[in-house]
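Starting off, we have a lone chain in the form predicted alone, written out as structure tokens.
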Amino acid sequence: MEELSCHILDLARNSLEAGATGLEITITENPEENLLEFQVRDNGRGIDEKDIPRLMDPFFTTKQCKKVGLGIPLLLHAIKTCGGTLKIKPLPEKGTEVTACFPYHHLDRAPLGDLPGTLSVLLTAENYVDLLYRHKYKQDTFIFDTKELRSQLGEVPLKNPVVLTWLQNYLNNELNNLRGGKTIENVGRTGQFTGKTSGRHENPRKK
């Protein structure tokens, strides 16, 4: 997978296939601390602690309809390529949390990729899901919550093509604003830059 957003989408789909109705995706970018981290957290049926090491084996899967499970092994390969870390843990009550950390400036660290497109794809899934998305860049945080958007849309579904088109543009603009006007596409492979409605921004320095 060329972009980290593809890994995020794969993990999120696993969550939906595990029966999750609540999904939290958190991205943390801190170039000054050489950190890029993403976390996918769900309320699905979870995983046994003893099965976690086996997830690294491409020939192990908990899905009855498949004989291989390449998602986690591919993510692990992307992480190891640049000396990052991967942590998978079952949550106390229900669900799973996957956290992947990368050195922000490593030459082999894949770019984040098309995050607005990834979120839009998730919202077109058959499963009903409440999605909470947080994107932290240095001290600022952008938050997007489908519960808030659904309350504004009323009976108009999130899957409506007009809504999805608007949503992608909106997320693109907000994420660009979060990074000080630099576009996602201008974030190079090394993480270096070469080039408000239902969401909200938080900056603790301004409080």
Second form
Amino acid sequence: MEELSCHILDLARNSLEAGATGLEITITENPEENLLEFQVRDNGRGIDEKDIPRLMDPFFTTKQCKKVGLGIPLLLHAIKTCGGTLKIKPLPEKGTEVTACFPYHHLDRAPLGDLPGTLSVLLTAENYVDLLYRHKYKQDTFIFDTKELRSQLGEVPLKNPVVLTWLQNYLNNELNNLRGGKTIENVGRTGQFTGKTSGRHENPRKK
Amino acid sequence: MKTLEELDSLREKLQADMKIREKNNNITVNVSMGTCGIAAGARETMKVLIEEISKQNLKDITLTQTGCTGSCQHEPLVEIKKGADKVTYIKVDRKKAREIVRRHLMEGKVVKEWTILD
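Can you now output the form predicted in complex with its partner chain? The one shown was the form predicted alone.
Next comes the full complex, this chain leading.
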């Protein structure tokens, strides 16, 4: 996985497969404190406390149909290469919370990547899920809630491709505004940075 | 289109669309979105499908996703179902995804060389 946003999509898929109907994704970017954190919380069937250490093992999975589970080991790899931390805990009511912290300025930290892509693609899932997305950048926060969007859409389904295309543009725009006109850092599949985040290139990429 | 106000006009248009069209030849496009799929680029594949289907204004197409289907070596996988017919495309990158929309979804021709037999 080249981008942290792919890991977020993967974690959210885990949540959906665990029967979640509610999903909260929170991103915290705090360059001044050298912190980048993302958290995925769900109300799925939860996790057994004793299974948590075993999640790091690629040959552990709770699924009957396969022998490997690579999601968490791959995330852990992305975390370990830059000295970050991972916390997985069952929530008291129901569900699971996964929190990954990264040193913001570490050279080996994977870029955050295409978050609008992750969110719009996630919403094509079969499950009906209420998604609450919070993105904090320095002092400001952007919130996106599918409940509000669904009530605005009325009978038009959220997963209509026309709506998802709109959503993709809307999120791109809002997140760029939040980050003061800087595009979200991302990386192409060739490994080249396409976003500009350092102070040396102040002009946001025009689309 | 970027703002919430624009969504309102979009909704009106789509609602009107929903009233006219008949639900008789619904096609389901399914992308595998397990860890293996995501690592192989399934998110980009799905993004292209969303963009192209919306750009070409294709109706009666349902996008959906599943987890790992066990053919990890062939990811990203795209399965297209119409009634009892099912076609699975393998290693679908952005370019192939665009072609699949054009040739399969719009012209109704299966691109055989990119499929595996089920």
